[in-house]
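Taking the form predicted on its own, here's one chain by itself in structure tokens.
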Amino acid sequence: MKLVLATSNKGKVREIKELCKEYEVISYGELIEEFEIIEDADSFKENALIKARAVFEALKDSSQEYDKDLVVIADDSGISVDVLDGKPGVYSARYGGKNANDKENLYKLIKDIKAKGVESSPAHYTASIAIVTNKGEYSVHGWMYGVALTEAIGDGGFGYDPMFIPLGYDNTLGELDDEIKKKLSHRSKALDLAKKIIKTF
């Protein structure tokens, strides 16, 4: 079975491919021209569904790429920091501004936590995965809890990984081994649930 990812984020594509080795996983940009998808919902679940629906419909309209057994999955994820009242949350990917890159988002978050006069704060990651097929729409969630720091340590992973220490660990996601991260990851927890649904198709 082929899973089409409704993302052009190379970090996400790489991670999901690694976590779904039993399937052929491709980015939708390998099938049709990439297009802008406006994510304007106020929850991870709704934003993930917006992306998956948009790509599913675009592939359906592109007859040469349409397959009745098409499975489109989309992920919407982010970090919520307690001392910032849950920010950046659904705005994690554009926290540093509309066209901000990972580094700009990371350092904006570090700066905002520092501005609260603390060196760290409890925080958690949320991942919502939406699945859209001819058989219906589904969504699942995964979470990872820990602490957000006011410094970036380690150069592994992507996004906010270098400033986040998972519960029970002393190192950031930017330092931890990929195998450990796979077990802890909010995305891997959500994908485990998503795969249970996909297996029923």
Contents of the next structure:
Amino acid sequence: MKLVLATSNKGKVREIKELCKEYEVISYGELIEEFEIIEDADSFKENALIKARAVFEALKDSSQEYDKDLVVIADDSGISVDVLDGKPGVYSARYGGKNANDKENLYKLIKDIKAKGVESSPAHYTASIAIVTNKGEYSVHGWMYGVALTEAIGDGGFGYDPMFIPLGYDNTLGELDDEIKKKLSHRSKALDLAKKIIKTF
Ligand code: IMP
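I have the form predicted on its own already, so could you send the form predicted in complex with inosinic acid?
Every component of the complex follows; first up is the chain already shown.
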């Protein structure tokens, strides 16, 4: 079965492909031209559904790529920091400004945690995975808890990983092996649940 990913985030595409090796996974940009999707909901769940529905409809409209068994999946995810009352949350991708890149977002988060007068804060990642098919729409979630630091260490992973230490570890996701993130991550937990649903199709 082919899974089409409604994302152009290279870090997510790499991780989802790695976590779903039993399926053929392609990003929608390999089938049709990528387009802007406005994620204006205030929950991870709704934003993931917005993305998956938009790509499902676009593929349906492009007769060439339409297949009645089409399965589109989208991931909406982010980091929530306790000392910032849960920010950036659903705004994680644009925390440093509308067109901010991963590094700018990361250093803005470090600066804002420092401004609270602390060196670190409990934090967690959330991933909501939406699945859109002809049979219906589904949503699942996964979480990873840990600590957000006021420094970036290591260059593994993507996004906020260099400043995040998962619970039970002493190193950031920027330093830890990819295999460890694969076991622990919010995305892998949500995808485990998503795969249980996909298996029933
Ligand atoms: P969106 O889901 O495309 O709106 O973007 C989520 C944003 O959250 C990404 O751009 C990253 O900044 C951050 N994020 C989500 N998951 C991860 C992760 O596994 N590691 C690091 N950053 C992440």
